[in-house]
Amino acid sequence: MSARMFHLGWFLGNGFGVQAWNQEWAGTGATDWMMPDQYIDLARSIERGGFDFLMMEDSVQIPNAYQNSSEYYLRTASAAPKQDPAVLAGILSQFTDKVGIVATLTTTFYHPFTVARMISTLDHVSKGRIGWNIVTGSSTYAAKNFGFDMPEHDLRYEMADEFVELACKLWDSWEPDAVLADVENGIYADHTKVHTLDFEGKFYSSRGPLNTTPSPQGRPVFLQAGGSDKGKDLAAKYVEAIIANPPGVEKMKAYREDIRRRAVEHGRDPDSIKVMYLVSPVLGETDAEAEEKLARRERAKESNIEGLLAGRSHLASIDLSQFPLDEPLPDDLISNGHRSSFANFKGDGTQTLRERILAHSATDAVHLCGTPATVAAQMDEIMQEVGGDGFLIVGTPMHRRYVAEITDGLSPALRRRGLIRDGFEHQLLRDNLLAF
């Protein structure tokens, strides 16, 4: 017995940024990467493959958390350089028909009025298939960008709470009729139907209304990374698709339920959000063949320590590079960046930081690893154990292979047990997302 069907993200882990530049397969990756080219290859590959949308991710920083220095970030581009997604997403979506196009923008450091005009018009020309991924914001590098302190982890969610509040008043500032076009009278929206706000809040304040007309959705499909309690209550209130990252099948199942008893509390239907589990699947030819490519994957961390640190440093705001290899964490050491993610990693303490750094993987939930008929009956065994509601692949690295090796082998591979969409019920990425 299979498991109901579940939907299929991708998380393209660096943005719109420089993408396995230095690797087998990257092409011309190294010089071409801030072209939209390989992204409209991606999202037409992912669309053709069932996914119900792409999500990219963002930062506004050049990290300078290990060794306080940019030197290793952009020696090797992590997480340096990048553009804006939201432009690309506008790209993408005159080059795709369903999948969804999720851009991040942050709360500490947009003003309201600003992303919800954004997200609006992007809504718009996408034919209502863009989402926003809430992101708070976790490097004080980049408050520094802006001109003030990063706020404490709680602080930011209290005004992340606000911000989507006064967006959502925003985009619903023109009432769904007031937009009339009546060409032989010669009006084109009736005024009374459009509506300033005068919102005066804690953090923000805007007149309103907003100057573009509602968008096919009225609103973006909401996503959110919620680990803290903070960022799980504020993602059951309001979100719709939620990434999620605990390890192992049993903190999977025990994060839904979670998220699910939350959004009751907040007066929702908890069929209403998705949880989307981070994997990288590792595909073969045979079982063997991907075994081996896993185990040369795990042993090649063991070479890059350096690097393992640096990404690890830049999430959690600290510079790891201080603390001994071989001896645990402090136990009072508590991020200010992604505080959850962060508070797992450190694990118990009965780890040292070599162990843990090796350990750790900031992109999986669980590994599947196999081939494409392997890991679709690893995908199916999970989900009947957990629930639903999906998955959001990661590709590690981002190259045209990887791709292929999702959508044209695990894809049919998964609609061969019936668990993922053959073709789009709809127009509208809302609608699609809360299909099945």
The other form holds:
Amino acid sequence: MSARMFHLGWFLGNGFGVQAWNQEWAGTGATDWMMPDQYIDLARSIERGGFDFLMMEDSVQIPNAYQNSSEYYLRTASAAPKQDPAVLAGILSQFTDKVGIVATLTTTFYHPFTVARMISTLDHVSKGRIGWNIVTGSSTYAAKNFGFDMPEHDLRYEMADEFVELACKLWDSWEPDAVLADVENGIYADHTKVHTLDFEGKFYSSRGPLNTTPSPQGRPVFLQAGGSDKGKDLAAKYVEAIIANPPGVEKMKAYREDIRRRAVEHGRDPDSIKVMYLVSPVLGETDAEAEEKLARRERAKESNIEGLLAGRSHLASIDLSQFPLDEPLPDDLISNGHRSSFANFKGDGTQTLRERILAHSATDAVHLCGTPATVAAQMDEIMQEVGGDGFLIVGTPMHRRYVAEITDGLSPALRRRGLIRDGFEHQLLRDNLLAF
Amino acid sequence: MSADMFHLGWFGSFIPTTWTTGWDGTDAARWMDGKFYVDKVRTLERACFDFILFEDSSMVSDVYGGSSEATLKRGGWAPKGDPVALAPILARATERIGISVTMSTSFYPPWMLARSVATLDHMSRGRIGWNIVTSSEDLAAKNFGMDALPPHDERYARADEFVDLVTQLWDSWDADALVMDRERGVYVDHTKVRPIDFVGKYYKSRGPLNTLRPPQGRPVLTQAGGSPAGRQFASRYADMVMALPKGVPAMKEYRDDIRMRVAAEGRDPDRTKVMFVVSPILGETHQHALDRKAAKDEAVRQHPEGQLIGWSGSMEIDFSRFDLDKPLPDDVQTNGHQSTLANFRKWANGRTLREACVAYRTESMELIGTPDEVAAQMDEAMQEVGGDGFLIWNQPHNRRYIGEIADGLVPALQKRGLMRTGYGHEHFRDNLLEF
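Give me the form predicted together with the partner chain now, not the form predicted on its own.
Shown next: the complete complex, the earlier chain at its head.
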């Protein structure tokens, strides 16, 4: 017995930023990361490899959390510099045919009209393959770049809720048959089918209508990474794919059931929300070789506590260098950034900061390690246990050799088990995502 | 101290990728649409390879076991697409990397070849090479209506005349023949386009060619010559000689010999690059690379047919007739690659065929280790040999391996200053002769 067919996405965890650059197999990553080539190769590879979509994370600041300085981040090219994924999305759409392309756009930093128009344009040029990863932003420093202080966590979600509501109204401001393109009578669009909104919300207002035509998907596919209650509610209300990383199979199962329950409460079919778990498979030619690779990586982590702390400080917007490594973090420490993710990281207070930072991964729901056949079997088992709906592969380290290991090694192994698609039934991202 | 900067090329064929290694993706089913090769050549250009060279042959071998079964079942020597059709697609996807295609002097009329290569050189803006082969398999000759190929040395005599004629055809247009004078209404100045009235021992052609002079004048000529006739031929024409001597002393001897012959032909020896075929086995650690090498050897020991099919095809000897656990019998002959068979016997030196399969290597030297270790080994070899670079032979032929070379080994070579980090010129030859 094996699991039902599930979905794969590629999670570009460092966005359109510097990927592997000074590690082995990094190629020309140090000098040409800002060019589209690596991402074109990636998008084409995952399209071959049966992935539903490429999802590009984003952030808009030079981090400064760790030791109150940008030094670590810039010295190691961690989380900065980073370019605009919306620009890249348009390029990638021209080099692929079927794979979905998901860009991260922050509700807190855009006006809804701007996002609605940009997404609509991207959906047109990609022939209906665009997704929007809805984030509210989390970093104090990012907000300062836009001239304000970061709104409090739950308030951001309230704003996001209204933001999405307004964006949807803008996408719906043209009736589907508003464009006539009637050459003989000289009528392009029927103005009676293009409506103003005069939206007045608590946070946003917009007259409308949108000044683009209805795009192939109408609305983009919505993605979101919601761990907190507020986040999960927003997800259950709007999104079609959730980026999730509860640690361990039991929590993965519980998380999915919770989301599906909330979806029903919002009057939605729970099968219309795909819960996808972050994983970073470590692949080798033999199981032993993969285990050794993983062990080498763990050893490297132990000698890079600073890097781990800096990364976590950035995500939480808390300077973790101020806390003693061999004591647990203070009970009352909460993040106004990635709140639930930070709470998961902190644990229950029985482990020291050093133990937590080494044990806890921000990007791995479960450890997958072995030959492609072994890892495919592990994924099969997990999906049988959890119920669905798929995985997001996090490229770490993100270089072409790793991409090839996944798309040319793991994908065929999953296909042999009938676990992932062997082609795209549909043109639209939404249709492919909801095909099973 | 380290070696002077050297050149890297990639040596392979327009064939299926690996399909049983576990890292094969979907390419083995789709290689013939060319997209895998587009990705490959773009990768190699990013890694600053001087060129990619496509070997070719025109047959489905049925030498091994007297049947095509073994050849086709494994997909080794056949199927194989026409690299001449692939070349312009690769040229369109790239800007600087050279593309050398194999075309056989035994199977093309010279005029046809001259025109085809000139067209490719234009379409690639001066990045085409012609890899000259005389062909060596009677089986291929039969596909062209011949009973057999001419004997080895005669093939080289014919090839010599062939290249002379083709060169004259390229030269039949002066570089400034295209005047495009709109006022006088003159597109081409006919006084700069001349018949050649070539009459040789084997070929005749009136000329001139009916395309413009190629951007490089004469596209880059590459060749692989092991026999004395082959070496002599290479020294007269080749810009790059692909070489397979085994071990560093033999590599040095080979290069010195070619340079001496080139000088004797009145040419500058620095204008003929000798490049050695290698297949580095890379690992994340030294031990990992050794493990990969051991796994590869063991796979051959268990299934030596792949190697035997290769020898059967290239030497036209049915290796399936022989006992795997005994040496090759003494009375076996071939009309094919004579130097290959002679070298094979000398090298096998009493090994059983099975162990010969395990020990055999096409490549000039073994390179095993982390990217940095292999870069050091290449550095040392080049210091010893004197130049001029390596041809990476694609084994295993898949994206993962290409990535290991392009994104692992190349940066390690560049860090040591052994490899270019960009292209100085637009034309293939200018880049090849840049250092």
